[in-house]
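A lone chain, given as structure tokens: the form predicted on its own.
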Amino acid sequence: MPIGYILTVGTFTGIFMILTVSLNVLTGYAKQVSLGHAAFFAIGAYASAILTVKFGLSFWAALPCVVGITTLVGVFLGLPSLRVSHDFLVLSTIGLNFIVGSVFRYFSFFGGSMGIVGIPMPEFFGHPLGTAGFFGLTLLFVILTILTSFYFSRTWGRLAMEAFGEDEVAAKAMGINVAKFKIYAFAISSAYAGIAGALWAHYVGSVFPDNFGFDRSIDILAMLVLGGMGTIRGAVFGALVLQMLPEGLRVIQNYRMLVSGGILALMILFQPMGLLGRGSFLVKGFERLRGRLVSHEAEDMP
């Protein structure tokens, strides 16, 4: 197998690896369900697209204008969410979507529906990254993004976040400000789609609406609920078998929404909590083994 293509194949599951890790903070803690994700994914790619290609700025200048769009962007859109309850914001973000695709579709700004093309490769010291350097890009974000929602899983923000998704009523009763901590999830979720995205869009080279439609929410919602929804492990987990699989399976290609529904449908009805979620049955099992081992090194003590 070409060295080129497990590379390519390797960078884009880093890029979907921090597409659910970011969903997770929404999702897994905040426990605000989003159908619309793509579209943070979208912005991302398409702010990057226009900053590199219509104003000249490299990626390293456009990167930090990004993940500010991006996460004004997340902040604007997750004011709604203080209003509607869970149900109604799952359908709203389905609009996003929708909302999202049509203006970069219909706005000749963005390309419409030509896209724009062009975009270039990063330098490193004047030089191209080349497959095997974006490669090693792609992992360096994966490993800053896991390191910095493992250090935010520790804060008062995460089990702020936990408590509100779980009881709103009871968790304003505590104190919480639940309204922040719904923008907080927001903003910091669609930060990391953002940096997603222009990875993305610099390493295809072109950005298209068709790239980032409804179809893509729902792949990456797959992958947080297979991996486990509130767990970093399982976000990556999930999003490393859902981009793995149809490498190994291409004969299922044409049926990814199909198959990544199903799973979707029958991870909700006999795992909920994903194969690497807390309570999972893999964890279960694991954790019984490692009593075991523990206690057998306990009796082998003098």
The other form holds:
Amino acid sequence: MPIGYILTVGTFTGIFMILTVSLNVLTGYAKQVSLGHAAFFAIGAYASAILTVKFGLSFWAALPCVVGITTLVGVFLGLPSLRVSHDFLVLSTIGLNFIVGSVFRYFSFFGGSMGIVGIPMPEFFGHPLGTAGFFGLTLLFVILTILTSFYFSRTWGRLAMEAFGEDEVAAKAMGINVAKFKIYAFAISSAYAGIAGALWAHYVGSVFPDNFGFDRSIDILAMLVLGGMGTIRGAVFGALVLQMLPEGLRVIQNYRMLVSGGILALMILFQPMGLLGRGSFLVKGFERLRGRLVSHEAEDMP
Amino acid sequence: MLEVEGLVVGYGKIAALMGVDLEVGEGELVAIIGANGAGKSTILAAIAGLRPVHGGAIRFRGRRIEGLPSWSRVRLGLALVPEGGRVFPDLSVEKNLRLGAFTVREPKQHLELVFSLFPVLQERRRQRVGTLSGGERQMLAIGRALMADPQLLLVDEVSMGLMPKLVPEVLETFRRLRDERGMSVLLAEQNAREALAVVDRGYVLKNGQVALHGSAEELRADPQVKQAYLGA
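Moving from the form predicted on its own to the form predicted together with its partner chain:
Time for the whole complex; same chain goes first.
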């Protein structure tokens, strides 16, 4: 297997890890199920593409703008979530895919169906990054995403999100400003997805509306659900498995939607907390094993 | 402390409350009694900001609050123990309590207060709430509301789902809170007999209106109340 191929697979896997960790904030913590995450991904990719190709910014100068834009878009697109219940939110996030896709397709500013091509590789001290360099860059962002997300998971913000995700009335009764934290969840999630989008655009070199369809959103949600909603380890693991699997088993690639959709449906039915989520059979098994070891020691005591 | 004037709340086109007047004084224990569907819970939800108000005024410590969002009412010193407790079953006892102190900067001393009221919660502080008994959960729900350091505690149907012998014990804690901390408490309670045994004053709610109000003794002695709610 050529090293370039491995690095490319690694880069895409990393980008999807950022996406699943970002979706975990929104869907795992705040329980705002989104089937429109690819829209945030797309907005990040297009923002970076336009800023670099049309406005001549470097990747590095564009990145803070991309994060700013996707954060604002997250706030804006999160507003409907304040008005609708969970089931209707799912429907409205499906709509997001098509709205964002149509805007990119029908406005010539965004390149229409011809997309935007010639997106440059990021430069590092005047030299464009190669495959290995870009993999390193992606890895760096994956680590940053995991670290900041882990930090966030230990704050009041995450606790507040889990509280209203579980029971909105109880959360309100405790003085949690539910609206504020819902918007935060959308903003944080969208900002991370924007970074993933920028990385994707600069690695591939072109963006087309078809790159970020509804099926992408299903993929991302399937990864998170497979790994385990509400945990960072689950998000990372889900992206790893579903991104690597089609590489190992070429057959799967032709049936990607079938695999993603099937995994989504089966997991929700039989293991809603995913493979590595809280209370999943793997985690329980591990805890039982550890418990047995500990209790054996305890039994040895007179 | 709390004055409710001409409160009107509707669900769709149906009016659930049709001009309710009610008052809770400083350090007073007050109960709203009435049959299922009379509107007791709706009053508490409107005071806590969980239901939009369609008419009337709610004054808390001299300030109009009916337009404020729920979270800022908690900051002003109002806390609700919702019907059924609504504790978080997947979190530990301690996390539930910490969430109750979301609006408070220094939750440590409140935690001690809660543990002194309900020692069993301290024993189980690391336990997942899903493993607690119904009574323990109800105590946790009260404890969680106390974590917000309220001046007025709103308690919705605390006796529901409790073992009968636990009801007086739990109601007694509200008396303690009043005596030791000067807290005011407004209970919505179907169990009129137990409620009227602890509170200072009561309101009898019927079809969204106050049918009768007075001191607990007066209500206990009232022939109508006796017949309809005390089963005498």
